[in-house]
Each structure stands twice: as C-alpha cells, then as structure tokens.
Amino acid sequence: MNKCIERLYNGIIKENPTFVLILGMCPTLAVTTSLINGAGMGLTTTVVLMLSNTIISMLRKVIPAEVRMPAFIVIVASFVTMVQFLLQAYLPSLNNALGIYIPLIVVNCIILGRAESYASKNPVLPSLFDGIGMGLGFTIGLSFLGAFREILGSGSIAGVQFIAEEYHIRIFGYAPGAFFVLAGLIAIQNKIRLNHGKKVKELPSCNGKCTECEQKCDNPTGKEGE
C-alpha cells in the first residue's frame, strides 16, 4: 500500500506532468480555454491512463519485446475509442469542445511514457495508482491553466461570468495566453521547490560541551563529514 500511496505523490507532486515533466503540452495549450475543458481533458486523459497500464502490466509478460509499442498503442487507441463514444453519448458538448485532441491522446507521451517505463515493468496494481497518480497530475495541471485563462480571458470561471468585459485581458483566451500562464504557473512551482530545497535541517553544534546542554552529540562541531 505505501509503494501505491508513492505512486500517487508521484505522479500528483513529484513528477507532475505538466509542471515537472512538461509533457503532453498539445493538448495542455490548445484545449485549456477553460476551467471545465482542462478538467475534462485532465480525466479523460486519467481514465484512459488506468485502464492502459492495468492491461500492460496485466499482458507483461506476454507481450514480445520486439512487438511492445505496436502492441502499447493498440491497447491505449482501443480505450480511447470507448471512451470517446462514450462522451459523444452522454457529454457531447465536452466532445466537441476537446475535438481532435480526444483521438490525440492515442499517441500522448505521457500514457506511452508511463507504460514503457513503469506498467510494462512492475505488478498491476501499482501501476493502476501510477496511471491514476499521474492523471490526476495532469489534471490538476490543465484545471490551473484552464482556470486562470479563463478568469483572465473571460472574466468568468465554470461559464459564470464575474468580471464585467471592459476588463477582460483577451490574450489569455488565445495560444499566446496559454505560453504565459503556463510559464507563470511553472516559475510559481520552481520558486515554491526552491524555497523548500532550501531548508536544510542544520546540525546541532555544542562546542564539545555536551554535558552543559544536556545532549548526546557524535559530532561537536556542527560539521559534516568530521
């Protein structure tokens, strides 16, 4: 259970998709108009993440080495299309919204990348966390940026409309406005990453005076590796 649990961090803060790895970032500049589009390309792109590495951990063992990407891209472009039928079915406004992006994910490096070095290589069920850990990463990722397009393009989040169209920033709802948000979002991140890297824990240094302050030190000094 914690090898699952590290899964998810992972995927969710470690190596988030989008902020860390940068991948998949077609789909993470064109379709992120909007807080729902992000969300929902995010989870589509999640669904199909599990039920991807579930499978190849689950034929692993039977599937050649020589045939494994052929084979990786037949078992995504099969989920994919059950899901696809499934949104024009029953969420047909989001189908038409992500568009070409949906049969795209066939070939997202994030889904191959995540099969060929994790699913093809450990048990089923950590990789069905890994799949849902860094789906939930690239979620959290496109909803951000879709999000803050939107307020700032549109100057509404969800289609509610909160901000009156004189101060709309029009940019933000088109590619340039992707590019900026992305970059702002991502220098947030390093910054945040930077600042915590930071805070070393400090040895304690008691000048050999170990009696005085009432503690046990191997190393008086304060000094590594004497």
The other form holds:
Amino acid sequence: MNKCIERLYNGIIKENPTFVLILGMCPTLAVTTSLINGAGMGLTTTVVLMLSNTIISMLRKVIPAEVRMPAFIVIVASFVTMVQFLLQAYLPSLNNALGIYIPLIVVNCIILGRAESYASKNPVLPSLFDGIGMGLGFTIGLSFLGAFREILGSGSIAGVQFIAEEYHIRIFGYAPGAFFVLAGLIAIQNKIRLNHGKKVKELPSCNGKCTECEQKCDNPTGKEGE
Amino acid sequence: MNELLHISSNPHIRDKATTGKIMLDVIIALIPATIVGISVFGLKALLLIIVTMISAVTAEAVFQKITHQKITISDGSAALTGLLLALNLPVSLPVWMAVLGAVFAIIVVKQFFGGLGQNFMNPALAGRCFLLISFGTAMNNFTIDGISSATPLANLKSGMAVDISKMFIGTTAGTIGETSAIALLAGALYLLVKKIIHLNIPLAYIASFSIFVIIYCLFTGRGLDWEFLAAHLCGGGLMLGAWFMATDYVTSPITPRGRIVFGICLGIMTGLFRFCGKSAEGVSYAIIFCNLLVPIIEKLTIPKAFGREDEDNE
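Next up, the form predicted together with the partner chain. The previous block was the form predicted on its own.
Once more the chain from above appears, this time first in line as the rest of the complex follows.
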C-alpha cells in the first residue's frame, strides 16, 4: 500500500507532468482557457490513464516487446473512444469545448510515457495508482493554468464573472497568455521546490575532507581531498 | 583629451558615446513629436507620457532590486522605452492600461531575457502589441478634440479621401506620437546629424514599402496614385517605426548588408499587414516580426574578413 501512496505523491508533486516533466503541452496550452475546460481535460485524461495503465499492466507479460507500441496505442485508443462517446452523451458542452483534443489524448505523451516506463514493467495495483497520481497531477496543473487564464483573460472563475468587461486582459485567453501563465507557474513552483535563488549558507573554511567534517554543508562529496 | 588615450591592447580609438548619451539623444529627437502630440491631443497625452515613462523606469528599478542586479535606470533606456510606448498609445487609453503595457514591456520583454542588449524584440512595440491584443477596443479608440474619429489609414482602407497636408503636420486622429510626419522627420534629422542612426534601415524600409504600395496600386487598377502613396507614407506608425523603432540597436542587424535586408523585410511585411490584414495598421507587428528574423539575417550576411575572399572558391 505504501508503494501506491508513493505513486500518488510522485505523480502529483515530485514528477508533476505539467510543471516538472513538461509533458502533454499540446492540450495544456490549447484548452486551458477556463477552469472548467482545464479540469475537464485533466479528468478525462486521468480516466484514460487509469484504465490504460491497469490494462497494460495486466497484459504486460502477454504483449511481445517488439510490437508493444502498437499494442499500447490500440488499448489507449479504445479507452479514448469510449470516454469520448460518454462525453458526447452526458457532457456535450465540455466535449464541444475540448473538440479535437479529446481524440488527441490517444497520442498524449503522458499516457504513452507512463505505459512505456511504468505500467509495462510493474504490477497492476501500483500501475493503477501511478495512473491516478499522474492524472491528478495533470488535472491540478491544467486547473491552475485554466483558473489563472480565466481570471485574467475573462474576469470570471468557473463561468461566474466578477470583473467588469473593460478590465479583461484578453491576451491571457489566447495562446500567448497560456505561455505566460505556464512559465509563471513553473517559475513559482521551482522557487518553492528548489533551492535556486536562495543564498548559500556561509560555512567556515572547508578542508575538503568531508569524512572528518562535522559541518552539515549542502555539497558533501564524501571523498577526501577533492 | 588625454583621457581618450590608453596604453592597452586594442581597441585603441575610443569614443565618448555611452548608452546614456545615445538614449538621451533619441529622447531629444522625440521631443518635437511629443510636443506636437501634446498640443494636438491635450494634457491627457502629457499625463499618459509621464505615467508610462515613470512606470517603465520604476518597473526596471524594482525588478533589478528584487533580483539583486545592478540598477541601470540611469542609462535612460527604460525611460526611452516608456516614451516610445506612450507615443504609440491612443490618447483616450485608460492610464492603468498604459502602466500595464510599460510593466510588460520592461519586465517580460526586456528583463526576463537579460536586460538591455538582450531583448529579442523591441520592448515598446511588444508592449503596444500586448495592449493591442488585450484591449482591442480601447487601443483602437482614437479621438481628436474629444471626438472619436477614424485614423487616416482606416479611412484609406474603407476608400475615403484623406487630407495629406493635415497628416504631414499631425492634426489627425492616431496615437500620440505617430501623427506628425514633419516632427518625426525633424527628430530623425537630428539623429542622423548626430550619427546615432544610419540611413540604411529607414531608407530600405521606406523604399521597399513604397515599391510595395506602387505595385499594389498597379495591380488593383488604381494606376500610379501618388496621393495614395504619400498618405500611406505619412499615415500610421510608419515614420515613427522606420526612424525610431526599426533602428533600435539591440533588435536590428549589425551587419551592413543585413540592415538593408532587414529594411526590405520590414517594408514587405508592413505592406502585407496593411493591405492584406484585417487591421489598417501594420507597422508594429511588422517590426516585432522582423526583430525575430534578425539572428537569421545576421547569420546570412556576415561580411567576409579582409583577405579571406577566396573562401568561396574552395
């Protein structure tokens, strides 16, 4: 079970597909004009990712290595088709808003990437949780992107307008705005996650012998005299 | 004079020109256009110019302070960006939009890419295009004497007659600094005399654009319509763009042949934007688009070093 929680953490924070791996940029930049669209795209991808990871993991000993890519694509495409039929039937407005990007989930590199690097080598349950984690990470990324773009570009959140028309910065609704917001969000989370930009702690002179050293510095080499 | 002689490795001949002096000269050259703009459009124009310049300088200072860089506002480049941006705005624009444009120009276009000398496109024009895309209605609301009216270029596009003498002096609708061709030409003359800019980019730009207009006239059955050509040369941002924006040191090619190529690209793009595009104006988009071509143009037009002319024969 521990493994499964680790997979969730990995997908949502450590290897977040939008902010860390920078995967699946096509839907990320194209459909995140609003919170609903972003979250809808993210959740649709999550469903496909969960199902495809599970099935690919089940079939991992059956699929011959030489033809694994076509096999993965067939599995992913089947689920995408099913999900699209469901969206057309029950959420036609979301389906219209996402348009061509639903069928394009088939070639989304997050899904093929997880199939290739995780699901095809690991048991079913961790693969399922890997799919959930990655999918939720993607959903969170797209939702944030969509929310910021919607607030700045059309002055509303989830369709509820609260900023008057004349204060809308409409460029955020177009493609350049997607790049601005994505870059801004990546910069903010890098600032939080990494130590970049922080001042290096001043330490008393280092003699290069880390094994004898009692200071806890940021750069222990573990080797002497280097 | 002795301070100009150094015993050192080359370069041996030093010039007194500094970034600050060049920027100051360009600002001086823009003063006629600014004065005409203020006298035609009123005190709101002065307010917009001051606010835009102050916000550009403040944005640069704050960003450099936060990122622990040397603060370089005293070189005047941020003030010049602010002034150029303000001259590219319609007088009716709300002040906060102008502030936003200045902050965008300085922080996103200039500082994010490494500050002065590293920006890949003209910050003032990128700021204008940012505002143009974001606030299309406000940016296209041109007033003169408090009355909304179409710009001469928009009138031309819809087939109406325009008064060229008014366009030359500057008493037409348009952005604050672009309307008066004569004031801009006076400023350009000052820059040419001071050798801040060279003729090659503006001439190649204006000449290729004129040829484009003439060809357009011939192909659309207008015949040789000199008034139409003159109106297109005086109208819109062409004079401001050709003399003050396209000649920006950072975003124009450094090779002599490259500058000609750059000017021709500008002329063709401006023509395409004006005649084939939806909007009547095209100078700003043409310049920032050609700014992006500069690295390729420079790569293709590197002059041959002395004594290496037979390299092609190998």
